[in-house]
Each structure stands twice: as structure tokens, then as C-alpha cells.
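As C-alpha cells, one chain now follows by itself in the form predicted alone.
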Amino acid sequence: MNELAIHTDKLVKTYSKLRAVDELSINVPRGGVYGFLGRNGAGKTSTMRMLLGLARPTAGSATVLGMSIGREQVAILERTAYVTEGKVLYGGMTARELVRFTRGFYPNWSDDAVARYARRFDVPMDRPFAQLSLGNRTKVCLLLALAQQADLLIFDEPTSGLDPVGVDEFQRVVAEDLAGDGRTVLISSHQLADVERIADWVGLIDNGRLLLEARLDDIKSQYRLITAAGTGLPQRKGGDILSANSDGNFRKYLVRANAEAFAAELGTQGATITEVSPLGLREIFLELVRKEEPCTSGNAGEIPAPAFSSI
């Protein structure tokens, strides 16, 4: 069996002159939780829509649960649950009516799961969807997705509008019910601290390109931020050096391995190492998408990093 639930190979999506997804290659292992992270407009939703057959790739290819997107889309949808960022359903229908309407489309549908998650999330079952708050609309969408008993669940901002109790319950469901049952979860969210609590893997994209893909355990044990002071410090990227950003009179290097060796190398170049610190997802996110400062007298000759668009 293919050990990857999702694999993309140089996936591209363009809209007129905008390259929303730019030769993206990601690997989502089966049976785990994958945090798919990026700023607004980074290409996350476009990627998910292509995986689900809701948008056609401009170039490249992808497989979902071992099946090719496009050619085997119906089979993919039968085994995949999707919660969109917009949380839009038929406004005049209640959650109970939406359950009756939806169950016939999914071969593994579970009415027991409906009853269980309706209780756990305290879902209002008998009010029209359009009259619900954002949090309650989110609960209804999660209920319908979880009842499908899908092999793959794709969540786009799944906790929008939920209160802290609802967020905690969702995290428990993902960690205990879904991942614990061997199913695969892809989560796109701006709530980095929430993703960090439940993810096994993370993929970070910006401007449609993959900046980082790694196990969360590896990030915690190996990734470090080195802060150095000095003149003529290198703006070196590549290999284990993921980013090099200026911060006033200091230069910060994000490294994924061999931090001590690189810090020692900087020391031989006259740098003063002020800090070598572990990182969480938020710090890594900020370092990788941060714009480089323009050249100044303190960093003459350095080439500014490309400016990142927020489109």
C-alpha cells in the first residue's frame, strides 16, 4: 500500500497572470495529522481544491489515497471529507435535514457518529443553518464531515468561530478519534499554536512554493534560531540554513540541523553569538515569510530576499 495519503509533484495553478501554486511538491503520510500552513493567499486553498477536483491543475500531478486526481475523482471524493473555510451549506435546512440529505452520498456514513458528535459539539440540530452563528455553522460542518467516516479529512480553518471548549473538543477528536483510528487529517489553519498541539507533520508554503516540510518532533529537537552580531556576516541560505534575516544590528539564521557547528563557524568570522534558541511553529513561520531588510551600511553588499506578496 502507498504510505502517502497525498503526494503532489510540481503542482501548478495559475489564474490569468497570478501563479497561485508554483511547482508544489508535498508528501502527506497516511494515518497522521499534517498542518498545511501559510499566509492568506499563499496557495493553500487552491491546492486543496485541486486535490478534491474542484479546480484543474495548470501543470504537475497529484495522487490522493493512491488515486490520481482528475482521473479517479469520484473514488477520491467517496473516501475524503472536506470542511471549507467559508462554512457554506443550504441555509434553509437544519442540521438534522442536512444529515438526511448528505448520508446517501457516502458509503461509510455512520448515524452513530452523527449522534456522538452532535452531543460532543453540542450541535443545534433543529435551527436553519443560515440562522446559526459562525461557531455553530462550524459545528454542523464538522459533524457532517466526521459522520462520513472518511479515510482522509481535509479541514480549511476548522475552528473558526469556536469557543475554547469547542476548540479543545475538536483537537481531542482529531488526536484520539481520527489519528488514533489510522485516518489521515490535513489541516490548514492560521491558529499555529492549535496546529502545533496535534500535528505530526507540517508543510509551510508562501507564494505557492514549499518553504518547509518536516516532522514536528524534528522541528522541536533540531531546528534552532541563531542570533549573531557583527559586520560582514554572510547572507547564506541553502542546505541546513533555511533563512537569514536582518534584525537591526543583528542577523538571525534559521537552521534545521548542526546549529552548534554553524554558530562556531560564525564565531571564526568574528561574529558574537548572542543566542541559540529552539523554535515553535509561530517563530519558524515568521522567520521564513519575513521580508529581508534593504541593504544599509551595516549589511552592504547583501541581496534582499524576494518580497512576498499577500495576494
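Here, rigid core means the biggest group of C-alpha atoms that superpose within 1.5 Å across both forms. Numbering follows the first chain given and starts at 1. Every value quoted in this text rests on a predicted model; they were computed, and no experiment measured them. Compared with the form predicted together with its partner chain:
- If you fit the rigid core between the two forms, you'll see the Cα of N40 move by less than 2 angstroms.
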Given for the second form:
Amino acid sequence: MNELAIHTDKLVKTYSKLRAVDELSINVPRGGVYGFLGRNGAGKTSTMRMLLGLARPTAGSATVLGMSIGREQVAILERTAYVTEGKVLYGGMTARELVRFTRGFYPNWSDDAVARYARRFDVPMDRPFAQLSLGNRTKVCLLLALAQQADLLIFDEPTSGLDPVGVDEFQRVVAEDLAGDGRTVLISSHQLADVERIADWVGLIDNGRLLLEARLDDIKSQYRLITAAGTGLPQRKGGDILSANSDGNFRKYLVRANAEAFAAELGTQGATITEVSPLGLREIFLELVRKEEPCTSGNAGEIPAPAFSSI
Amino acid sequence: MLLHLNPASGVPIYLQIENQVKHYVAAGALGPGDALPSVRKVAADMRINPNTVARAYQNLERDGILRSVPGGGTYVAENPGGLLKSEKIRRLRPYARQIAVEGTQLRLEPQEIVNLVEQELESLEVADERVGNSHR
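Could you output the structure for the form predicted together with its partner chain, given that the previous block was the form predicted alone?
After this comes the whole thing, all chains and molecules, with the earlier chain placed first.
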């Protein structure tokens, strides 16, 4: 059996002139919780829709649970649950009616799970969907997704509108019932603190391209922000240096490995290393995504960095 | 088992778990033969990924602090101090170096740094007596 639940190979999606997804290759291991991160419009939702066969790739290919998207779409949909970003369902139907409407499409559907999650999430079962608050709509969408007993769950902003109790319950479900049961979860969320808690892998995309894909523990162990003071310090990315920022006389480098060696090398160039510190997910997100803006000031005419030999 | 985790810190969650279990064992709050909650229960209680908990338990087992019985749970090892002395020293040396470097940078006297470590050792002993531990 394929060890990857999702694999994309140079997936491209263009909408007229916009390249929403740009040669994106990601790997989501089976049984993992993968945090799929990026700014608004980075291409996350477009990617998810292609994985489910709801949008046709302009180029590239992908497999979901070992099956090829497009060719085996029905089989993929039977084993994959999807909570959409918009949380839109038939407005006139109640949750109870939506359950009856949905259950026939999924071979592993569990009415026990419906009862269990309706209770745990406190889902209003008998009011028309259109009359529900955003948080309660989200709960109905989660209920329908969880009852499918799917092997793969794709969540696009699964906690929008949920109160803190609902968010906590959702995290518990992911930890215990999904990851704890060997199911695979792909979760896109701007709630980085929640992702940081529950995910074991993260992929960060920007402008449709992959900036970073790694095990979260490895990021925490190896990524470091180095702050150095001095003049004529290198200001170039490349290799293990993911970003280089100026702040007055200080320069900040985000490196993904061998931080101590790089700091030592800066030291030999006359720099004073003021700090080598580990980073949380939020700091890494901001460092990387802010860096990708097209016109970063102050880069012109800088002395290029010497090739940093990684050990 | 009470864990305090800070997922947003730069320290990997599995390391936070490892350090706290080590602390509980060193302080005697967990004694040889005591059962640890299952990976699934810790993950559910703390709302974290089960793979992260499993990694911490595996590392603690490798270090001889825990032992697992196939299909029967995870326990504090009977003899968690079973490593060779040279190996124990090798593992501790980076922390000793860090204390020495940080202390010197803060311009503390060598004796003040040593005193600090001694105070920490004493507080472990106090905690040990408080839980009435007879294992060590």
C-alpha cells in the first residue's frame, strides 16, 4: 500500500491569467495530520478542490489514497470527507434532513457517529441550515464529514465561527478519533496555534508555490532565527538560509539547518551574533511569507553572501 | 500524569513531554513500575498528535527511562539509572556547558553558578521526600 495519502506532482491551476496553483508538489503521509498553510489566495482551496475532482488541473497530476484524481474520482469521494471553506449546504434542510440526504452516498456511513458527534458538538438538529449561525453551520458540516468514517478528511477552515469549547472538542476529535485511529487529515487553517498543537506535518504555500514542507518537530529542532550585528553582512537567501532581513544595523537570518555553523561563519566575517533562537510556527510563517513580497526594500546593491557550505 | 505543554514555543512538543516525564521520574513523582497513560489518552487529553506522544515515549524508552510491554502499556523502568556512567556524563555535558556559558555571560561568579545547581539538586530531594518515595 502506498505510504502517502496524498501526493501531487507539479500540479497547476490557472484561472484566465492567474496561476492559482503553480507546479505544486506536496506529500501527505498516511495517518498524519498535515497543516496546509498559506495566506488568503495562496492556492490552498484550489488545491483541495483539485484533489477531490471538483476542479480540473491545468497541468500536473495527483494521487489520493493511491488513486489517480480525475480517473478514479468516485472511489476517491467515497473514502474522503471534505469540509468546505464556505460551509454552504441546502438552506431549507435541517441537520437531521441533511443526514438522511447524505448518508446514502458513503459506504462506511455510521449513524452511531451521527448521534455521538451531534451530542459532543451540541449540534442543533432540527433547525433549517439557513437559520443557523456560522458556528452552528460549521458544526453541521463537521458532523456530516465525521459520520462518513472516511480514510482521509480534508478540512478547509474547519473551526470558523466555533466558540472555544467547539474548537477544543474539534481538536480532541482529531487527536483521538482521527489521528488516533490512523486516519489522515489535511487541514487548512489560519489558526496557527491550533495547527501547531495537532499537526505533525506542515506545508506552507504562497502564490501557489510550496515554500516549506517538513515535519513540525524537525522545524522546531532545526530552524533558527539568527540575529547578528555588523556591517557588510551577507543579505542573500539560498541553501539553508530561507530569509535574510535588515533591521537597522541588525540582520536577521532564518536558517533551516546548521544554524550554529552559519553563526560561526558570520562571526568570522566580523559579525556579533546577538541571538540564535528557536521559532514558533507563527514566526516562521511571518518570516517566510512576508519575505516573498515582490519588492523588499534594501536588497539592491548588497554584497552577495558567500556560498554557505552546509555540513 | 499532569503535563504542561506550550505548542507555540520553539521547543518541539515531544521534547517538552520527554523533559517533563524525566523531571517527574527524577523528583520521584513517578516511580519504577508506575504505569503511564496510553499514547492515545495523552493525545486526546492534551489535544495533540498521537505520533508526537509516541515519539516522546519511544525516546524515553531508548533512554532506559520507560519500558513498554507489547500490548500491555508503558511503565517507568525498574532501573532507570542503568546507563554506564561515561554515557550519563556524555549526555549531561551539553547542559553543563550551557549553564557555564550562560552564567559567565551574565557575569556570575563560578561559585554562584555551582550554588545554583546545588540549590536545584536540593529542591529535587525535597520534592522526593514530599511524595514519600522509597524507590531511590
